[in-house]
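A single chain, nothing else alongside it, follows as structure tokens in the form predicted alone.
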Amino acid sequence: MQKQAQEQTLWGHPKGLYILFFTELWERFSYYGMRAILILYLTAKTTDKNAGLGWDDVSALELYGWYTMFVYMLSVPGGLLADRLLGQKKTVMLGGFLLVFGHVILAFDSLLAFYTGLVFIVLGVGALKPNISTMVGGLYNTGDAKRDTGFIIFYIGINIGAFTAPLIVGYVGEVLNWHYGFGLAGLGMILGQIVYIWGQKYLTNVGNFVPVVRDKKTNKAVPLTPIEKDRMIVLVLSFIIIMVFWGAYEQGGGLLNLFAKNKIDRVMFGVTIPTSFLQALKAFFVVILGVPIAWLWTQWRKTGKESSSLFKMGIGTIVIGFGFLLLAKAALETSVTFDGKASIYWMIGAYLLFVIGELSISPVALSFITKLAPIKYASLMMGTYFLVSGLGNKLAGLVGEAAQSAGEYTIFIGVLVFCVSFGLLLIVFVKKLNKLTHGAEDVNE
């Protein structure tokens, strides 16, 4: 990563984290606004009030599937761009813009508009996201420990985004017209731009294009060494994790908005909550707990205890897998109901867990790559990250087609039994990856 000189601090942190923070948080306004609409409007009704596309279930959640892989795939090229043309700022800015483009496009009310917004969209998060996410890791020296601790609040940034995003886009899109919540989040996306624009000034040491290193004398680029090689090496691997997290966690945009849609009581103190208003529960959590569990994980290091990022991410899977206990009950609760209906205190329950899972995996394994990847290909191993996340999306809306025929119960015992497993399974071998990473997790205390 970048090393910031005599970079300007507020609260202990270099001032272009916040820029970060806010161009980040409306980003993710804008995404997940209109992800928390998206499968209700494909599968509204043409002849309702607020009519949508009128497609069944299965077809939504194919289309949810395949757009939300392709909107973490475009990061490869989105990071390749950055690595080897325009650095990491300009393809941030660049991504805002078209992100703008698509979601104001998706505010008109017609077939090629939605189709060419979500092209726009998946173009603007593919040369956004894995870039400042690395620029973020930029800001910070070589063994700096609040590197963690930076990446925790640019991800409360991403969650009051996507906590407002649902209550505020998904009531106008659901309650009064799908398009007009579409242009909400438009909105958003114009605000990140302008705060990402105003706050250059702050990020004048970080993102900035950095040439490949070449041999002198071959003029080839320089090879990866040993140790960088071993680090390559365990990133892969913790990609494996990352895809499972997220073929269970984004079960929450399709399959879980739907059971909860058709199948949960959403009646409280006698007020009916919009099925659109569930979404915003994790982001919820996640602003509520995130500065909590990472203070409980610093306690936890300072004790001696086993506490590298593989390990906190073995352990989030399996909080996550019992998420999914708590859904199974739900379903078996739905065929001895009169109704057929299961109480939402066991959605806000599954909620709760998956996103104490979710802070011991995603904020962690985003530093974790800053970490470990080589400056030359920083951009690059993020969006690899990233197209994971989508490998895994698509994974999700898989489970959730699967769902369909097999019966909710025995897809949350099925992912229950995976996660679980899995986490098990990576915390046995721990010690032997984190060899691998040849002490580039060792902080400055």
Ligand code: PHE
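Whichever C-alpha set is largest while still superposing within 1.5 Å between the two forms counts as the rigid core. Positions refer to the first chain, counted from 1. Please read all numbers here as calculations on a predicted model, not as lab measurements. First, how it differs from the form predicted together with this ligand.
- The rigid-core alignment places the CA of S307 less than 2 Å apart between the two forms.
- In this overlay on the rigid core, P374 has a C-alpha that sits less than 2 Å away from its partner position between the two forms.
- Annotation: Cα of P226 displaced by less than 2 Å between the two forms, core superposition.
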Contents of the next structure:
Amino acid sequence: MQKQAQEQTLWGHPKGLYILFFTELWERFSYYGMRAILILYLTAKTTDKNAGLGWDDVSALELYGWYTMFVYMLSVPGGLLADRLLGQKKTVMLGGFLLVFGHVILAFDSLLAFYTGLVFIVLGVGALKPNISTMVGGLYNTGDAKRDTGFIIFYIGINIGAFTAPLIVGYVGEVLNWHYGFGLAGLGMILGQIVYIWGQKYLTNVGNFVPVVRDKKTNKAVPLTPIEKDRMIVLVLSFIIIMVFWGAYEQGGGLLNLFAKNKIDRVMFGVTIPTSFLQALKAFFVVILGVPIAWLWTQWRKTGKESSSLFKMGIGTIVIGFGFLLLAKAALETSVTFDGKASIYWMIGAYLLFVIGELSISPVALSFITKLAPIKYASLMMGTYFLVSGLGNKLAGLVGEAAQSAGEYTIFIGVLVFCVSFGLLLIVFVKKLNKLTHGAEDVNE
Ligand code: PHE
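Condition change, the form predicted alone to the form predicted together with this ligand:
After this comes the whole thing, all chains and molecules, with the earlier chain placed first.
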């Protein structure tokens, strides 16, 4: 018999996964591409050949900070909209249209268009990002061991977008014209939206609106069961580690970016590597290491050792901590070298550890949320995850600021100690916390 389109698989995964993969790849391409040139456009002089808005650095950084925070904060109402009204699939569609409009309007050279574009992008990401992630989970049945691998594949898509966009959009925007750059990001989003619309036939069973179950007599929403409540508690606790992790990881865009620019000898094989290139390195590592790391975790699970999501998150936090050990070594080296600069290999090694940590936390957390959240709060919990990650970004900014007075070495050692202690704490309590999940992670082989 002919299988229904949504049940067809490709390389062992539902075809819908690849639709969500490409939609999110293009959404991230547009997001990271636009973000890569935003601050440059704001600060470029109005008299330049490729004229910008002529803002000073402080105002530009301020807008950038607000913008990146709002983008993820809006995930909470975006999640609620899906849970209460539209379901995830339609909310993603809506988000996609808002994003297309937002990005395209940025291609026009007017201040009104600029602000309107930003507002639409913030709303669009809020509607799309959490809900598309929840939909990935919806493709797998409870207990399907493939779910975690599905999320790794999805995460690789995110990072193909994140890796290529700053290079391509960055080049077009910076060298040719800012608005061409914005337009190119818009074109990416249009492609994403076309894939999503075309792929609806593979998504018929996922992301549909589920009405809240009501008690027949009282007509009140049925409250959560004790098991569901326990699971919510574990989720909320796991959000603490998520915030710590992103607080460390996102030093990459701020403090470490400046550190690389000022204190790292970026000459490799006679060529000077641009600072921004190091930013693309992490996404590149995700793309090449995603599959090997997923494989390693699967092998580890097969040996019967502890391999729950919370355990992986603990390990990921410890690993990123050790990334800061390498950075601390680099900071020490700057005080003894002749030119006050440290070798770039410390930085590359650190980013490698950052990404091994990221792959043990970020796709794992997305998958974990889809296993644990009660259905009526599925998207809201995902939205909260993005909110918490946004707060982690803010925390990273504060740590970066603190480094301006405390010095990099002290901060790097501080982050190392903090991350390793937090990770160990989680691992010590992992068995107790896992009890509260009531077997949500059990897999049927
Ligand atoms: N690479 C991730 C992404 O773009 C980074 C991220 C993590 C963003 C958590 C938001 C929240 O999806």
